[in-house]
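The form predicted on its own is given below as one chain in structure tokens.
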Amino acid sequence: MTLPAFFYTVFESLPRQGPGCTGASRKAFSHLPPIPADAKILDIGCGSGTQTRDLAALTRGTITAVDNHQPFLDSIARWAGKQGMQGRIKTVCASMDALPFENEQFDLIWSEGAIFIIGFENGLKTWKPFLKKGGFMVVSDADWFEPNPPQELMQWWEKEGYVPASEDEMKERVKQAGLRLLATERLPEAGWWDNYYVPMLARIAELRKTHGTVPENAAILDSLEHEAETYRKFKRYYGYTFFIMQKV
């Protein structure tokens, strides 16, 4: 899937290019038991870097994190530099249906909020091969929180063409894809609102200023606009889970 440029522009100054925070990825990673001090991490679909940063914190060992968008790529290798880590921390500009690495490579596999991009039994299925075995992959997905949700958040869902399960199944897929479910971690509301969308909303807003008088760019903000709207008034019925899985 091909994205506009300006949907880059709205992102590539935001601190998150989705929902996330500090603590849920720590808590999230505090279920694994201990990795190798060298151990081989792989983090797809890392937009600018918050959680590989976090990752660079939590381990020892180093880190390819992997984008399909140069500029988000430079930022983390910017960081990196400043930060004396480049022997840690490598990036490398792929699709994460193709990526380019040898099978049973890496210790741990980590993904926030990324995995919808090509379906969550798509993307275990696809990634499993990457991990050594005895290996662990983290993901964050979006999932149902409570049944029966109101028809016109399935219908935006729909619409956004990625329709969320329930965390049973979710957790059912997972076993399908022979990995070994470790614990589950929801991602906390201030993960959304205060990390994600409060900074996203304020850059619409300066956006709409500059860009919004092309029609194409401002329907690109009505869309964002929706999202954050539709979060505030369903936040009850969804949000993201951390499924934390080993392989076998």
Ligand SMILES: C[S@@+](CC[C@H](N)C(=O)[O-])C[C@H]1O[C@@H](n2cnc3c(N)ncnc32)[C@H](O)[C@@H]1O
Contents of the next structure:
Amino acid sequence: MTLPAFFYTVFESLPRQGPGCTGASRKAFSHLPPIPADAKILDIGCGSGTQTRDLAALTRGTITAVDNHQPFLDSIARWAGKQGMQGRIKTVCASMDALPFENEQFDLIWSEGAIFIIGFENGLKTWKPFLKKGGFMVVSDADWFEPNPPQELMQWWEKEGYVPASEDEMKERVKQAGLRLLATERLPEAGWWDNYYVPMLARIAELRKTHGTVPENAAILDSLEHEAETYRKFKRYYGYTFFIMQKV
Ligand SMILES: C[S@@+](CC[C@H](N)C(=O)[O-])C[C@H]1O[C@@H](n2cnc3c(N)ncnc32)[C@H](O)[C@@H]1O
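Alongside the form predicted on its own that was just displayed, please also present the structure of the form predicted in complex with this ligand.
Complete assembly follows, chain above in first position.
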């Protein structure tokens, strides 16, 4: 899927490109047994790398950060250089459905807020071969927090081209992908609101002044604002859950 360039104008300067928070990443990581000191870690759909930096702090291994947007990767490489971590953090520009890696290379695959791009079960199945036997996969994705979501919310998700499943359905998909579920962990509301929508809405207000007269750009800003409003209105019904899994 190719996104309009203006989309990246909105997202490039944001602290995160999807809902998340360091506390939740740490909590998800805490469900894993100790991983080797020289672990090879793959961070898929890394964006500008907030969770890459979290993983760098949580582990001593090497991290390969993958995204299909090179400027995000450049900002990670700049950060790694400043931290003297260029030996530990490598970036690869590639599509998550055609990753340029050999099978059974990684001890841990991590992906926050990105697996929806190729679908949860498809993503698990596509990425699993890259894990060593006994390796771990941690992904966050949207699911229903309550049954019977209102029609208006269902219609919004359908328009987005993606309808969440219940946590039980997601667990079934983990099983279908042949992975063992170790734990789940819900992302707290601050991960959506404080870390994602608050900076995004500020960026939208700024961009309306400079780019808002171009109809295609205004439509993107409107749709992102509507997404934030949808979350504000319906947040009790859905959210992100981390699925912490192992290849057995
Ligand atoms: C919702 S953002 C999440 C970014 C980051 N993980 C975070 O939580 O801040 C999804 C990321 O996936 C990247 N992406 C989109 N399609 C992709 C693809 N086919 N292959 C690799 N990355 C992709 C986008 O550039 C973006 O950085």
